[in-house]
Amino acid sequence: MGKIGIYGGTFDPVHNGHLYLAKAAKEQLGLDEIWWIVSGNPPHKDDAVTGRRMRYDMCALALAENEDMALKDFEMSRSTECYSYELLEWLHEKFPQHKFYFIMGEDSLDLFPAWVHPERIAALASLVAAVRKESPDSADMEQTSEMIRSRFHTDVYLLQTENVPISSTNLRESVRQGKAIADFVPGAVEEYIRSHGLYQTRDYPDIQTIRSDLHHRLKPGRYRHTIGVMETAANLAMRYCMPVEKLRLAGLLHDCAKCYDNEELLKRCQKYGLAITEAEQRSPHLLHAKVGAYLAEHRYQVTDPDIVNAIRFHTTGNPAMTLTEQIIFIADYIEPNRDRARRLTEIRQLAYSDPDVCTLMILEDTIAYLKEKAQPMDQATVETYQYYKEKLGKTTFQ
């Protein structure tokens, strides 16, 4: 038997307060691990909350040095609204061995008997909240958990904590008025932040003028692939939480420099000042992805770091892709009037269900074919390959 912490919540994003406070239960309750729970749809939150894989993939930045806390993927897959007792439930179903603490915030205390069917909770955990030391409420959250304890006829364990102020609300308010987060976050997360441009307003061109403008840039075959990998990403985006209007612009983005030939990309390159690997230079048309992602930062106006990153490597590929870039990658792909690709409709199917399995086919399935053609192949595809592979730990599914 195993004494395991169970600590959810939306972490959006994850900060320092939470590890502070998983920390605490740890230690004080002396717990052997805390498994942390990414919530996929809130059902308590009414407010968008960012899309789960990114709040999944900060919470796993955040505890990547902490052996004694596991985050795990048991809401990553579902689509409907998850309870806690449901999630209590099967837990106990799953892992019968295990006696779970439920850790909650000091605020969530007062509102328990509120909550869906807590007496199944309270039948399955004992409750752990946390109380600030010398707070002048301390006398009050005793008399609630006396209360829960009586009611409920479980155990409530009161944490002595010390005043954490940070709140994931103030912490998006303040990346949105470009203040500094660092003493509040992780540093990974922090770059995580940064770098795929959350939680700032984001004010996206027209998509309806940029398509009639590649309307008439692009050759007809091209804009039904350019409207497929659009509707595509959209699809993509809502199976995962992402913002629609982010990845149709995307998409809709992705081969906007398709209309210039090889000579022209090259052209252009030097122009732009955009640097030339030697496989661009034996096959430039794939200089398009480059060439694509300025014009969308300078001719459209994009201002969003992670669109113009998705258009840079929708063709080649890069290691630990962010999801946008993981789903314009799979919808260039798999978009409806592709049907040339030997596996495709395995991984259709996939790209709804495991997106880095997904991601690791196409490049299989990519290299197999470029080696087949004798047509040489970029170095990021090879390094891109080579990093799902050992993420996954699988050598082939071919």
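Positions refer to the first chain, counted from 1. Computed from a predicted structure; not experimentally measured. Compared with the form predicted together with ligand DGI:
- Put simply, the chain has two rigid parts that turn between the two forms, and the hinge between them is at Thr201, picked from Ile166, Thr201, Arg120, His92.
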The other form holds:
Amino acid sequence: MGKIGIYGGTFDPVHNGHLYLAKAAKEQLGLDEIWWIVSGNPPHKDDAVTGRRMRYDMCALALAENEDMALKDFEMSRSTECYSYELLEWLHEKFPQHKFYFIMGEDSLDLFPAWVHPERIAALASLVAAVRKESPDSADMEQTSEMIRSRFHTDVYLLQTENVPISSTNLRESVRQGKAIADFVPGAVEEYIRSHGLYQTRDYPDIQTIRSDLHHRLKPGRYRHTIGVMETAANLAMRYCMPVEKLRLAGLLHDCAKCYDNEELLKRCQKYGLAITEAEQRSPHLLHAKVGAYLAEHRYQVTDPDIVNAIRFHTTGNPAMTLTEQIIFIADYIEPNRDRARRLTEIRQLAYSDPDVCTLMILEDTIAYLKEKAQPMDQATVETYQYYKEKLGKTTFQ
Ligand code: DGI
Ligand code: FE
Ligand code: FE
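Structure of the form predicted together with ligand DGI (previous: the form predicted on its own):
And the full complex, kicking off with our chain again.
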């Protein structure tokens, strides 16, 4: 029988205060493991909550180096919010051998009786709440916990904690104001928030204006493809709880430099001061990605670096792409007007279920195609392929 702490929450984003509380619970109660459970997205539309996948990914980064902290994925397939009593009933049924300790966010003990079915929670788990050391409320907390003990016939543990003045709400606001948050979240989480452009309300340039500009500049077939990538990127954004407007814009702009021929691309690289790789020298069409990224920033006034990079890497890919970059890379390959690639049906399906495997298959097929045509391979293509192959454990699908 294991003593398992259950730590559920929105974690939008996960921060050092969460880690501190989980560690305190583990140490003070002698728990074997803490199971972190990231809540689903509420069914009503609520822009304040980031997509579950991203909140989950941030927790994975935060917990990567903590062996006794386990990130559980029980709710991954559920789109609706799961009440705590439902979660505990489910856990109790699946893991009858364990004893559960339900860790409550700070100061929520007195609200416990107002939860949905508190008696069912209390029947299946001990309750754990944090009291700040030397807090004037600690006497009240003792009283509250006594009341809950006798009313619900369950153990209630009070953790002694330092005052950790961090909240997810404040962190979101800090990011919005451009303030540093490095002191309050693990480094990898900070990097994730930055690279995904989370919690920033950005003013995106007007899609309609750019659309009509591209309608004039691109050949009809290229324009059709562009719209196909834009809509496919929007679909994938919905699938992965990403900002739809942002992905549409990235899709719309990804081939914005396709109106230039090779000579013009080389000329513009020189003019804009963009470095040219060996493969690009020999296959200058590759440069439409770099030049496109430059135009997005300077001609179309895109300020979001994640969008600019998605355009920059859309042809070759890049190791450890952000989800935005990956979606554009994939959408470019699978949009409805595409019909030549082999394994397209399979790759299209994977786009909506496993973006990493999908990315790897696209790279495999692109590399096979380049070999067949004796085309020079860009270093970025090779490195991206190796990165995803390694990430997925050497699987090949040939
Ligand atoms: O611009 P699109 O045609 O919509 O699509 P894209 O930007 O993905 O470009 C696709 C072409 O680029 C396709 O013919 C494969 C080629 N490509 C991808 N990686 C490399 C490459 N060509 C060379 N020479 N080297 C690469 O590493
Ligand atoms: Fe392209
Ligand atoms: Fe394209």
